[in-house]
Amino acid sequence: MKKNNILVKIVGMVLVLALTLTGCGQKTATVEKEKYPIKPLNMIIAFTAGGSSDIQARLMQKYWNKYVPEQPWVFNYTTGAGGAIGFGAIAKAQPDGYTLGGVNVPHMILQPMAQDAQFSIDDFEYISQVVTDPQVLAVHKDSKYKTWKEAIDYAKANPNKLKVGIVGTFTGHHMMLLDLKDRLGIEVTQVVYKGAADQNAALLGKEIDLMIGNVNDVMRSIENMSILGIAAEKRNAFLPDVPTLKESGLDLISDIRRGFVVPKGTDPEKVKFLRDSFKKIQEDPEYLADMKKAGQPTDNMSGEEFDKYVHAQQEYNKKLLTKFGLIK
């Protein structure tokens, strides 16, 4: 009987020890999970250094360092194909929470649809939208066109005579031009530029009659331009005297949006951490002041809302491209 009692005690002690060790293991795993991030994060920027996307990310980095000071961002410029190379690099990265990147809308919608880009809008977890940059119709300050209607009337009376500048094809600028052609029944000569700096120079040199540009881009040369209308729901703080197209009879909204994403499949807890951190940044008064100084039109949207917006825009863009025979 004594032997049996001793055996029972030994077995009991072994079980207690095993449970204790298991509990310790679980506790250690939980602590490790809570430590994220434990190393620097790779920030992929799909456009060249010094551009609007880079400036925006650098501002975000400044305040990331304030709220998550232990781990910085390491910038990786992965450029080409209007951002498609960089967007694809984000999508294909390890979903470990240590690679994130900036994306532009509608570029990231249009590129898989029309250019066989190696990613889709379903390849990402959406962290936050940070900017809505409305598009405008701009002319040289000495232009004979004093309103957008005057320019459109000329285009209607003189098919393909009005030279309209845009940055890239299958971009926000391109889509706004297609929308104008669709709604107003005009034919123009489309002149495509590689970047906003080239486009601005072309307008100032009077190589084109009219251009579609972003608020952030036209502000660089605003003293030599006249802005005929802004494609937004309401007037813009950077151009308070410029009427919206909607005010003057054309219900057209068009903009470029910037936000941040991580690869699909990233741990939901890490996604939440990033979303919460970006929310803190975007609510910081000093960040908002810096955005204003940089001419960045702040427009915050949660990751969930940003995800819904991108997917909602897909059908609109598909219909427009199909109508003009740019996709089947």
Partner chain sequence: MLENILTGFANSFIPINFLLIIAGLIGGIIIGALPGLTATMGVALMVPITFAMNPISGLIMLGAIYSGAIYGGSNSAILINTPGTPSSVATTFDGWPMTKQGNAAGALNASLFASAFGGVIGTLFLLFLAAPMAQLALKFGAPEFFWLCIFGLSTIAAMVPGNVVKGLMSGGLGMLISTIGLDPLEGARRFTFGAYSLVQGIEVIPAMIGLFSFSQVIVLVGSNNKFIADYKAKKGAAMLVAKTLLKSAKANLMRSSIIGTFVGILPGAGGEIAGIISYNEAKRWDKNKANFGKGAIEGVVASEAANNATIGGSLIPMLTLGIPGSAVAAVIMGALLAHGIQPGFKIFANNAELAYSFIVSLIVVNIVMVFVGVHLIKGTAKVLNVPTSYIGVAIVALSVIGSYTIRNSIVDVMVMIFFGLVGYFGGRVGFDTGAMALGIILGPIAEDNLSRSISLAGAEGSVFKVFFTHPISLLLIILTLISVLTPLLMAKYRAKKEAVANDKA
Second form
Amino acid sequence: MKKNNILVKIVGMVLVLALTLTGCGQKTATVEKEKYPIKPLNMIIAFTAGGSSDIQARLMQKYWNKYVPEQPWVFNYTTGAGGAIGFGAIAKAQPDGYTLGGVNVPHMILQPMAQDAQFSIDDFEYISQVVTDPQVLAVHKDSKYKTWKEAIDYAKANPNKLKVGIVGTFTGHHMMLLDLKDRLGIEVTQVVYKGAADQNAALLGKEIDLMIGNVNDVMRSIENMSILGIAAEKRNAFLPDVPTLKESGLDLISDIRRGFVVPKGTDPEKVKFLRDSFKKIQEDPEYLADMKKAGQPTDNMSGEEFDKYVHAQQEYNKKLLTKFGLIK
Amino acid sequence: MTKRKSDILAGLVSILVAVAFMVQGFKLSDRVNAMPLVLEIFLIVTGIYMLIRGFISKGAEKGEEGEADINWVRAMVIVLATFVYVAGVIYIGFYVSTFVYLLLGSWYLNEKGLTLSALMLSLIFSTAISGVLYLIFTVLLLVPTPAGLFF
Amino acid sequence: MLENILTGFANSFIPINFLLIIAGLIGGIIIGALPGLTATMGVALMVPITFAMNPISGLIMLGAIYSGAIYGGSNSAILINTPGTPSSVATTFDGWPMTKQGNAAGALNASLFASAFGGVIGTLFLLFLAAPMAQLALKFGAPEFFWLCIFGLSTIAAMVPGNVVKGLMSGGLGMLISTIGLDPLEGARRFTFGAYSLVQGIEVIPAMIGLFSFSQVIVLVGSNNKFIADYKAKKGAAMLVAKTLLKSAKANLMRSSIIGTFVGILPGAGGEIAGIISYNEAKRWDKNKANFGKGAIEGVVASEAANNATIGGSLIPMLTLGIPGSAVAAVIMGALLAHGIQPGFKIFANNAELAYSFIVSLIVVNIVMVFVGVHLIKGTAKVLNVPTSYIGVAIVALSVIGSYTIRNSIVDVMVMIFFGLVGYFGGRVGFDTGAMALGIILGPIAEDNLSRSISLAGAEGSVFKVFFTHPISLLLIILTLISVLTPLLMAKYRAKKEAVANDKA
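Now show me the form predicted together with its partner chain; what you just gave was the form predicted on its own.
Everything in the complex follows now, all chains and molecules, and the chain you saw is the first one.
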């Protein structure tokens, strides 16, 4: 009996202790908000160091340090498979608010759709869109084509004779080419390059007749190219003399967008903090000036809108790929 | 290893690899599978040539270099230790695993035998190397290292 | 222009810039010597720091890191048979045998002088012949690249005399393994054997660290030798090497530097290909071909002069056309752009001081490198005085972290270990690690350009026209044939001569 009493007492004490402890824990959690950030943030970049995505993030980091001086970013280059490896790494990371990363649209939409990438666009909380880099149609400056229509007319008259360069498959360039083929009913020879540098070299060396490029990339070799049209709603500040495709009668919008995300399930408070910080950075005139200098077309969009945009784009891309039999 | 044995082994390996890739490539489109297929056929043909050369040769010829006295136990212990080390890097973290691997590895390999003084030397060595790696990668270059449970 | 060049020299000797040159060189050499830390990574990591600097100082520092890292790669290639950067693959072919023979100091100094020489020649081309060289780079299309790769692969035949079939098999295995991942044409998943993580493909650097370095550790540990090799510091080793090179390697140095510069201007072909081609050419033109692969100083000289010459070469299309000739040049271009400077021929007019200061500083960098390097060599060579029991495990630790940091992938670490075993056991059945590495490096470039050429042939309507009518392609085809046929003909010729001699006797 005596033994039992002691046991009961002990169990009782443990219970009381446990209850108070958990109670206390809950109380502190509700009353005192978790401080954030208290350690450096891991920034996953899915492309090589020194590339456009990296330069953009590095410029942004400068202003992150201005607005959130407590904790820096630690860059983590997780590259491969056109970004799919890095995007997957963000999706799989701990949703503790200490891992964020850069994503590219439409790559992040196309890779799960067509290449079995190990993530989906629903695996993220969207922080902010930072860049919209529209696609352009470019030719060599000595090219016989003075407008994009001339090139298209040639392609119509000579199926598969026009050599069009794009970077990668299941990329923004690839989608634009498919869209062009779909709307204009042309057959062209698709020549795939590894990166913008190879593609620019091929156009300058006249290996291809026409290329689909981005503003940021063509600006580097602009002396030797002429840009025939830009697939955007409005003319671009970097290329004010280039007409939009829309102006010349083709309602085609195509671009590559960059933004930042965290893994799904990150604390909403932290997501809000990040969204607010990114907003502040992008409203800083010095940041905008730096981005302009680096040739990066800024386009701030809030996390919520970016989320919606990505999901809306999924439908468009799915239709296009299905039409060309590239997915089932 | 005799030349004959090494020819046969090389032939077998090359054929096996080529067949494995060939099976994997069945579902690919022709253009995607073009260069791999050429390579697979090349490897199978040369592999068969190696097998034939191996079987008809006398077999007495001495083969590749480095035959002398290989200490297989030491070599294989380090290979196995490295497997454990990599697992440690994944689950425990780079620096802790590296420290332990360097400590035990160099102690096991040193020629004075597993003495206490050798262990002390290994301790100094592994602390120094781990420290230098930490300094270069984490402090100076800010390059992320694999972190498991610890760092 | 002369005025600009003089300003450039003056800028290089401003104390802060000169200090940055020395610091950049030392940092670069260390980064280059550590397997896995590449020149690209070294330069990329420093770019954000240049944001806060005056652009001229920033560029001077990046140039110093680039040069230091490409040279630094040879140190580990020579001392532990591990190319610190892929550019030094060909340096291992003779540098490592030299070390084993106790002549590490000779190899290290030769690589230093050759690197500096190549670096200066490459820069001179950049300074005086940028415009025509850039036009030449543009003439290099997909079919030319394809033939260049075939030419590179043809060196296998010369690399492993007496074992040509197994050499070719090793190259074939390397190429086949390199097709794992996403294919370059349709972006389809290939050969992942059910493991999604293989979709990122076999990265060249971890594979090479495994083939060369981890397999070497297994050999070392199993060898019962107390040290990697005999090494005693000798006074005047540097002078002795300098004299030898001046006397007998002038042609080799010049040829290799020019090859390096030309390969450097091509985007997509870098130091590793330049080194391999120069190595093979040095061997072809040398009287004592048989020495190559067994510790010929000429082999080290060829590889190292060529890979440092690619630096100047790779900057030519970057500065003039905005097309970087190498990954590092791309990073430097990123730094330029972040400072708001647009590349292009106009850069020499609009930003003359910056452009010329940067170019001229590279000459200064290469000269300073000799003085910095001579001192560092004395320290690095001491690695050989550390017993293998310590060196072995330290190399493994470095290999693990080096493979990981390339792209933060643990899969790459496993790839490294796998290739270590392939290198070790493959070596025992007569496979050649050098040939396999060559296959892994050249395989993807060859396939990429082959499939592009086929696309182009579709538009042209003629395969023959695309592959066999361009003048550069024809030149490369002829070179390839020569390279494949000479060893065969030489063997026949020698056999005949011997037969004649035997008849007389």
